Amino acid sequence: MAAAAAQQHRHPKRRRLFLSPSPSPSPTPTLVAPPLVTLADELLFLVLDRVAQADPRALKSFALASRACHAAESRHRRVVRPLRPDLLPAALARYPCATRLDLSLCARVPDAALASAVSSSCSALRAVDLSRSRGFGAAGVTALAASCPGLADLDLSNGVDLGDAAAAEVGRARGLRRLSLARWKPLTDMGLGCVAVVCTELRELSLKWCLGVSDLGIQLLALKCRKLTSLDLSYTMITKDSFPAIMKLPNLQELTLVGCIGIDDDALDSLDKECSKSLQVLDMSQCQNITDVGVSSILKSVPNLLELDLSYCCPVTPSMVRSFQKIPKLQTLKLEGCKFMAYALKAIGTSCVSLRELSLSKCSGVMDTELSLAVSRLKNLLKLDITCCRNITDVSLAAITSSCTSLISLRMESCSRVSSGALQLIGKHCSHLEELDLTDSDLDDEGLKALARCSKLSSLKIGICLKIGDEGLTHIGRSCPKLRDIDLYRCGGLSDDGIIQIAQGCPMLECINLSYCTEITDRSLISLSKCAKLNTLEIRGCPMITSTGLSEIAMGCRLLSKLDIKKCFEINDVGMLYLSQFSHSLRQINLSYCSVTDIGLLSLSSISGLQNMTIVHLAGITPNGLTATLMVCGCLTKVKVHEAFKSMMPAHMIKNVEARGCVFQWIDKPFKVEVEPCDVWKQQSQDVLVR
């Protein structure tokens, strides 16, 4: 008996985790709950996806709860992002049934760790992010496609020192549809008739700033990768000569050509009529050599297109907006940066009646006549952009208003002529807005007010507003629950009141700048920390906060991934202390001025994910201090340091920490300490722009 007794309480877990329920003898009915693998995958993986969005560290700590949570994590992970290359072997074989490799913590990835993922664990992966990485080359790739068979989408961008080699082993993974080569400015026809001959099957290509191809690779990839829909040839080389076949790609759906100066009107010209009926997006922007005469030619080729930048491009005449009634399935035009000659913009709300995106930003010429005519027949328009207009005024934000009452994004900083009056009307008439920019404005309170209409507004940029205060922010923060991203940047009249409204109101924040506002203190931190999902924190030149403040958020805001504490003189080792200990999630923090010595630096070092630092006129840092930090900080990717430490700090160790993919950038910058009040810098700042 007592041998069958010590038997049955060998294993209690294990009988709980896998008997099924049954009734109890006992008089009393206890409830047993079910056991985890009885629930369908499905399901389970339902419930982790839930988790992982509230909060992404958590599912460590579900798998360290059992055996059984152990594999279930271990089935659920799709994607696998390892902090360094060393850990790739283990991470794909905890990892089986994960499908995309993102390498994008890795500054430096060698042919040798990439070999290292040549097994069966690697046959499930379907993309591959290799687009932040350095340090591998035709090998890396080569052990990559051998080991990847069903390799679907590879993203090798920057890989500035890669060429026709790598690219020939690129070609084995023959099943690709997506594939990026951004920057191989080595590579040349050669090499990229190697992939266009073997993956036949690609989808999507970029070859941008591939300065080494001509007209002739070009050709051969029109030839042989016929089932193209996406191609991003920027900046690169190509001429008239190979223009033709990519139009006649019977697939293709969007079309990228920013900053390609050998495409000029003669290109343009030497078209068909209607030789690509299936492209949709066409983004000719920055194209120097383009004229609206090879505007007007080329839209009578591409009668389906939906999309049409070209912002920086050509002045925009009249002849060449009536052209526009050619694609009358037009839905969204950017013209950033374009000069409007007479009557070209009224031109606009006759010829593109379909419109539902305009861009009008940095452009020369809008005046207040013309854009008032334009959109007053833009009945469906959903998004205006009018940044830096310096000449409208309160008659065209009046005709917008009226006209364009569905509009869900209106982007009108520095539009410094429209009064605090006028800009009320926005919250009257467009209260569908989700993406609100009056950045420089002439905003008050009773604006703000107003605009406490738009309860949909997800994110608002309200920045050098000297005339805000706490009272039209507490509208806000009681009416927009949905905001997610707030620009208060140098809003010097605001205090800690406002922002505690903005923080109980908004539970959903994320971003939130706070820089320059001088009246803030700790009790801001405090309240912002109970907004659980804030990743961007940006409070530099705030003196009043604390390392008790930042304490505050780093223990409620796990998901901090972007910190700005420069000149908050206030902030020491103690605050680097919480954020080692519970800001797992931080890529980028700026230290400079705080007052944070050797101790406080080498403890973010624990911070393992820890990729962009700026650390300038720290009084309390010593070469030693920054060395052995440098050293235990594996993955970072760029640092930002005092020139002054260049000649203190050993040779070979900064040779080391480049070798493992990190840029340095000395600054040699006097040291100030002072912080303009927000009247005088903005002041400042119109003086410059004048001149």
Given for the second form:
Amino acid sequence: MAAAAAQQHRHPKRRRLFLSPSPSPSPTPTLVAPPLVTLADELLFLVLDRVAQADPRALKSFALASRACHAAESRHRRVVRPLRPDLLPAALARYPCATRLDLSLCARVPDAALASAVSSSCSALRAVDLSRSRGFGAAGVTALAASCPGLADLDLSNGVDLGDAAAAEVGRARGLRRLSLARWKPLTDMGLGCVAVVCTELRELSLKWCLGVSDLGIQLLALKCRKLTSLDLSYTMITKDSFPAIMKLPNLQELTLVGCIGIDDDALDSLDKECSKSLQVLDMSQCQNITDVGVSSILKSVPNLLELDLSYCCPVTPSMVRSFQKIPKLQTLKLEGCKFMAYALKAIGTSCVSLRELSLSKCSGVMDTELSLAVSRLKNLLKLDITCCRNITDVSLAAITSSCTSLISLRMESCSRVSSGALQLIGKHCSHLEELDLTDSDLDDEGLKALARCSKLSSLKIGICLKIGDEGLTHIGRSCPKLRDIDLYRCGGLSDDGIIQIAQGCPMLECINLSYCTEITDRSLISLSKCAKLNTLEIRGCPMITSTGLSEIAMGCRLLSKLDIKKCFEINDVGMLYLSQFSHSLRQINLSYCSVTDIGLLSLSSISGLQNMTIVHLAGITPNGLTATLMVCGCLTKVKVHEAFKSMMPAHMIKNVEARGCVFQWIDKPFKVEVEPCDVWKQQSQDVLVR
Amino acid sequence: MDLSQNHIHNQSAANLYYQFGSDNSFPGLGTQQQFPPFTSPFGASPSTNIPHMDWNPATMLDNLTFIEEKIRQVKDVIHTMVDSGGQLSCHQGEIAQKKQVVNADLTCLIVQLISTAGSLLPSLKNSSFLRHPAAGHMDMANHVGPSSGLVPNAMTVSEENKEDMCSPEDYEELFKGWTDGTIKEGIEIGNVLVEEQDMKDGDEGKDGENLPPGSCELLQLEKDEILAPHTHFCSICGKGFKRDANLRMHMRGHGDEYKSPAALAKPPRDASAEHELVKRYSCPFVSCKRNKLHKNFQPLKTILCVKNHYKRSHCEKSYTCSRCHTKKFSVMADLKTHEKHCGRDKWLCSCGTSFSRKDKLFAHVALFQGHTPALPSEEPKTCSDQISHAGSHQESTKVPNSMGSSFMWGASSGDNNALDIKGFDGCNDDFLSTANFGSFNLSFGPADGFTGEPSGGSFSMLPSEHFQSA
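Since we've got the form predicted on its own here, give me the form predicted together with its partner chain too.
Once more the chain from above appears, this time first in line as the rest of the complex follows.
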């Protein structure tokens, strides 16, 4: 019987094909098959996809409905992300069709676990992510490569202890197309050579922070892996010698050279007439030995460049900017942290006419006149970042808003000289905005009212804007239904009414920061609990919030994964009990200064995926309770505890927890209960700036 | 007296040989290279001591006494030959036997003379004597007089031996030159004079040399000729030699006209070049690029180039490195060059090839499809073994320098003249070559001269083919 059912499952499509031509649509009553069996897998999967999108936990219920449902769910799942490595074999056995194994939640994956997991299932795995995991070595990689012949995507970033031997084992996976060996510090040219010779299908490779790799290895790589399209050599020691070989890669589209101190003007100039027609993205940020001369010379060789990143690289001169004319297709230009020489910014306007994205974040020398002239030419600009360009005033903003009306992203944190009146221009002219950062500005309710025209607004960061109140937020709540992320950090003028308006008007809300909005109470949280997609809630320093509000959030926002309730002094064990009962997605929690005791803490340990806890200055916590919690939480990767506990907890227990991959941070900050008012705090932060 | 002395020597030689065999790393020699037994006819004779270190008049006197004694013996033998010369009853074989005895004795004398005179070398080593063997030997010839005219030539040989120290064949060859007993049917290859030094730099000829047709004389040696061990052949008797110097030494035996310093000096090169056409050579291997029938024929410049080319390209690689047991060579010099570096190669390819430099390995990997850099095997023990093995070789080439020399000098010089090993170790190459020369002398000691018997047992340790030709 079961075998027959399995048979039917195996060929649902064939059955369907057989049935479909039959002219009689009405099935005979004797052939009453379960509805799932008659449904083609493809259609069923489409249904399941929708269900999962609405609520990931719904699939679990579905699988428990019947054997057929269970089987269907098994076949449906493509990504397996186990919480604990010891459950890995069971998870892979349950989901034989999974193509992607994401181990980012397993801080420690021993070789044995890896070997037993992948060998138990004749694996269809095509992608494995071990970037957040430690504890495995060359043997584990061997097992992985041997049992997953179709492996195409392997992320082994942060394997700080892995070296040539492991790289040689990676080389067994011949079909690899994407590989990351970032931070393999012991890796040398030998290991890289093993990979380069065998994995000739590689498309994307990251060798970031592989300090042991030298020009020889890179040259061999460039010779053997001709299909590379993306190469990340950030912080490696490559020099002039391998630079031409890299640029000769025929398909290279994306080259990342962040922090390559060996790349200098000489190297950039060494290309002569070599020319990489395929290269589209070049990131040379933080290459300290490059000057404007080198940049000018390299641009001759990359005529089709779309994106250029020269952040923290060299002073921007007019001659360098004029050389941008050689790359007429340039769309994205990032010049973060650069020093602008006179007339350089102005030249951007004339040289980069097709620019879509411009980042001048933290640049010095950005003045009103030049910025105005530049943006007046950049009519197509979609994204502009002028974070911390403190000298710009209303003049610039007027130019930006009048000429770049199609902006979808404007970031201007800490542009404190722009007046509230000018900020209203943003809403009036740039109605396509999706992302807006006005943190630490002079924004007031009138400005927010103007922003009501931006109906596509998805991310709004208006922290440290002391002038905004409930009225302004009401406008946002009414007219920005797509809002996903709102940052109201230290907006002292807000009260519950404004938050309720947001909660009611923005059902898509995923992330809200209400830290130090001292006036808000449980009413806000009760209204926010209707936002079912909320996954990040930061209510640090809101002393009026109690466990009642938190319990509503726990019950309503089942996807909650990050929670910061530091200095919510009223929250106690009851709130924790609700969290443990309902918030199974919780990954990260900060409950410093709360009134939580051992009981609440222990109850949290039932949340199996909890990775990150900050437990400092909790009066009700004893060493025993803390120890017990840490022992039970199997997935912890990082715990912040007061230093006093270090001596009070049994040393072997600490070692045990650390052996599972958890990192302790022992905090030694003074106990400080009072929260200064927002205006005082803002004044302090500006005083620092003046000094 | 002869017998007893020889007996003693054989004994000491056996000991020494044992010692030698136990120590695989002898300076300048492959570890398993056969070496003629170290049997000194002079045994504990202090002649081989280093005079400049402890120049002992008593030793010198001993040496001279020994030479005197030896001359007397030879005289006796020749007397008997003269006496029996008239008697018809004497067998031809017996005469031949005695001739051989005389030859051996003379060799022995020469050797002794050289080693005695060699004691002068260290004091001379800074003079131009060693730097310019020809000039030096002229001076020396004048100085020592015709009776000891052999000495400077021997010096020249010792100078040459610096190139490849202690190669047994060379010694045997020289020995053959002296004994001069048999006439080998050699192959006449004109009077091509090839300097030994050419072997290194003039190898394989230089490509791209464009000589107009007819401007050079194209020769093609046959395979047998190429593979013959010698390149210098006596125009009178046809005997073959590896070195021109040895040939010249040999030529003296053909008459007084060859004895003059002028004749013994190196023939001027340009003189012959003026008169003769430039000679170029073709490889006998058809379809080889160096064969004259080849479309893009590139001739070889010297006969040595021919030999090396033929061996390298068309012969089996019969010399295997005794350290790695993988690399094979058809030319001995290549093996020696390799052995100097063998064991240092820590950059391995998956195909088994190893390289002394990483960039060489990567160039190799870049060139060949499917070859990958090979990591040192899993357990680091093997790796470190290999390295330490190589390291021990490195060390052993240093340490045994002193051991070997103590073996050459100190051990044979008996108890009273224990050698200050460290002092010797500090000596430079010039001196080392002399030292080797000394050992060479001794190693050919067992010539049948002392036993008074023609050939036989004492020769058995020599490689047979050389003995055959001797």
